[in-house]
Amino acid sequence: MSVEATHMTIPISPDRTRRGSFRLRLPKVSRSVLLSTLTVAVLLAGWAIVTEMGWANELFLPKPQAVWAAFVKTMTKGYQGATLLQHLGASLYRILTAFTLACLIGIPLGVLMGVSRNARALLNPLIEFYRPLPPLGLYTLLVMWLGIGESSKLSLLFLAGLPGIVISTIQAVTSVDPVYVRAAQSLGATRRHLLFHVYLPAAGPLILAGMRISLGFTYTVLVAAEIVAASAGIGWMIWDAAKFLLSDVVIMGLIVLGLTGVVLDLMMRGIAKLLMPWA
C-alpha cells in the first residue's frame, strides 16, 4: 500500500505581503539642494562664531540676531519714513519698468541687426560705444539732462540693461542653422513666417539667457541709480544707513537685495520653461 505525499501550498494574504514589504518613503532631495543648503549653513555658522567670539567689531559686522532685529524693525516701523516693503516696492518698480523697456526695444533691435548686415553696420557702433561706459559716468549726464527725478533713474537702468539684450539677441539670431531658414523658404515661408516660426523659436533660449544676464547687471546698477535725490528704495536705504554706520541695516538690505535677485532669476527660468519647453 503506497502512500502518496501531497504538497500543500499555504497562501499568503496580500495584507501580510504589504506589511512585510512596507518601507518609509521620504521625498528625494537632490544633491545640489543639499550642497547649497550646506553652503548657507556653513556661512551662517561662521558668521555667528566670528561675532560671538568677538573677533570682529560689531560696529562693522553685527551679530545675526542684530540683523534679524533690524529686519523686523524695518518691516514693522520702517526706515526713514517707509517700511521695508515700500522700499522694496520702489526698487522693483524701477528695475522691472526699465528692464521691460529694455526688452521691448532690445529684442526687436537685436533681431533686426541679426538678420540685416546693413542695420548691424549702422547701429553696432552706437551700442559698442556706450556699452563699456561706467554707469556713474552716464548718470551724471542723465541728471544734467533729465533732472534728479525718476526719469534719470529709469533711463540709467534702461541703458544698463539694453546692450546685453541686444548683443545676446544678435548672437542668437546669427547662430540659427541656415538649413532651417532654407527649408522654410522652400516651403514658401514669408519673412513674417521666418521671424515667428524659425528665428525666434531657434534663438529663444539664447535670448532668454541674455535677458537673465541683463537683469542681473541692471540689478547691480540699482544702488547707483538710487543714491541721488531718492527717498525710497533698497539701494537708497543701504546708502543712507552706511552714512550713519548702521551696519545691521546695511547687511540686512544687502541680504534682501540678494534674495530678491534670486527670486527674479527663478522667475525668468520659469518663464523660459513655460514659453520654450523644448529648450
Given for the second form:
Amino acid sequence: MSVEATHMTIPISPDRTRRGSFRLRLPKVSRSVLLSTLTVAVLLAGWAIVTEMGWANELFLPKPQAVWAAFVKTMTKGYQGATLLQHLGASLYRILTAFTLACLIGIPLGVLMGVSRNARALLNPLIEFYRPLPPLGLYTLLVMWLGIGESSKLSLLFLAGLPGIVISTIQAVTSVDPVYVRAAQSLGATRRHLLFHVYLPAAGPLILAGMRISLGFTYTVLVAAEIVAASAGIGWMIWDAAKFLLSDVVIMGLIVLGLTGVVLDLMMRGIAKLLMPWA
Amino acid sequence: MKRLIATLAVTTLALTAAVRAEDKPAKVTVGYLNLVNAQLVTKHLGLLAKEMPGVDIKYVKIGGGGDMLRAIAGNDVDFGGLGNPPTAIGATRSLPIKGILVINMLDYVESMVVRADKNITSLKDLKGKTVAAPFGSTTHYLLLQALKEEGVDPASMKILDLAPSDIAAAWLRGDIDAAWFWEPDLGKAVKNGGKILVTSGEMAKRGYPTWDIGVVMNAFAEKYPSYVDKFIKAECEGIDFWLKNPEKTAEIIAEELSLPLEDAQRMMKGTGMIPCSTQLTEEYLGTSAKKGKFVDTLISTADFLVKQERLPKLLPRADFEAFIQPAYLEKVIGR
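Structure of the form predicted in complex with the partner chain, given the form predicted alone:
Starting with the chain above, the whole complex follows.
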C-alpha cells in the first residue's frame, strides 16, 4: 500500500512540491557533482605527484601523460591492428549481445520461477549450483565444448549475466503486493493481463536493478572471456599489453572500460525512466 | 670492567659471526617453465635441496614467458627461466634480473604443426588459414620472422593468441589449421592429424636461434651471491645427468609431465642441452670479458619487437651485454 500512497501524494499539489524541491535540488546536485569532481581531482593529483616524484616504478605506474599518450595513439594509430574504437566495438558487441540474451531468457525465467513454486523448485538447483562457479573455471570447459570462436566468449558473458537477472526477477515478482493481484483478479483479469499489467509493471524497478547489477557482472568477466583467441577487444588489448609490460596501455584500457561501464549504466537508467516513469 | 668489555666484545663478535654464517635465504622460489629440459631433472632429483640444505625450496610451474615476466615483475620468484622474446622485453623494461645460465636451446621441441589433410606444404599455403601461437613467446617471434623471410603477409591469415594448452584443445576440436608451439602439448597435435612444417631448430640454422635462459633477481643475487652459485651448480648437475643418463632422464621427464616414455624420449632429442663449460663459449653466453652470441639474439629479438610496436625503443648494445652475467658460471666452472 505504501507504494500507492506515495503515488497519490504527488498529484495533490504538484506545483508547490516541484518548485520547492527544484530550488532545493539544484544546489544539492551541483554539490554532489562538486564532491565527485573533487574525488577524481584528488586521485589524478595523487597519481601525478607519485609518478612525478618517482615514488612508483614507472613499469607499474606510468605517468598520467603516458596513459594519455597511449590513449591518443590507440585512438589514432591503433593497437595491434585495431583502433581503440574497434577494440571497444568488439567488446561492446560481445557484452551487449550476451547481456540482451541474458535479459531475454533471464526475465521470463525469473517471472516463471517467481509465480510458480514448481518451476522454482525445478530450476533453482541449476542456477544456485553454477552461480558461484568462478568464470575462468567455467571458461576452460566452454572452450572445449564450443571452441575458441565467439560462441564460447558470448556464452561465458551470458552465463555471468544470467543469475543476477533471474534472482532479482524472482525477488521482484514474489514481492509484488498480493492486493494488486487480487484487485485485478476481482476485475476479471486473465493470467495474461495479470502478467503484463500487474506483475511486470510492479516488479519492473526491481528487475531493472537486477539488470544493472548483472550488466556489471558481465563486465567483470570481459577480460577473462577475451583471453582465449581474441584479436580485438578491450579485454584482449589489456591482456596482450600486460604480456609486453605495456602498463600505460593496460591502465588506459581499464579507464576506458570503467567509463564505458558508467555510460552504459546511465543509459540503462535513462531507458528505465522512459519505460517506467512510476519508479 | 675490562673483562666485562672483553667478554661483551667477544660475544658480539661471535654473535655477528653466527649471523654471518646464518646469512642464508629462508626460502628460495624457482619458477620453471612447463617444457622439456634439465630443470625437471634437477627438480626431480632434489639437486637444489642438496646444494642448499636447510633452505625451503619451492618450485612454481609457469605456463609461458608472459606469465614468467609478470612473476618477475611482481617479485614472486627468485630464479626463473625466459625465452629470448620475454628476455628482450624484460631487459628493455629494465626488470631487475640478470641472465646467468643457458637452460636449453630450442630445436624441434618447438615446431610449427599443420593439419595434414589441408595441403599445407609451405608458409604460403597458410593464406586464409587460422594459425595459433602464444603471443610474446619464442614461437610467436619465429612465426612472424619466418613469414617475413618468405614474403608472406601475416595479415593474409588469422593469427590467434592462445596458450599452449588451449592450442591443444582448439586443435582437437578442429578450430585451427596450424600452430607453432612446444612440447608436451605439441605431441598431442602431431598425433591428431598434424604434421611438422618448420621446427625451431631449422630457424636457428637460418639465423634465428631461440633459447631459454636462467635468470636471477638482482636483489637476491646481491644479498646471497653464493646461493646463485649453488643454484647454477645444481642446474649444471641436472644438465650433466641429462647428457650422461638419457634413459633415466626420459623416465624422469615422463613422470614429471605425465607422458608416455617414448614421447619423453622424442621430446628430449628436440631439446639442445648445453654442458655448462660450453656455455661460456662465443656461441652462447661468452665470458665476462667478451659476451657471446646471446647478446646478438637479444638485440635482433628486441629490434623485432620494436618494429611490432610492442617495445618502445631499442636499447644500446651495452644494456643487453650488461644483462648477461657469465661471472657466476665462471666461478662455478672455475675459470
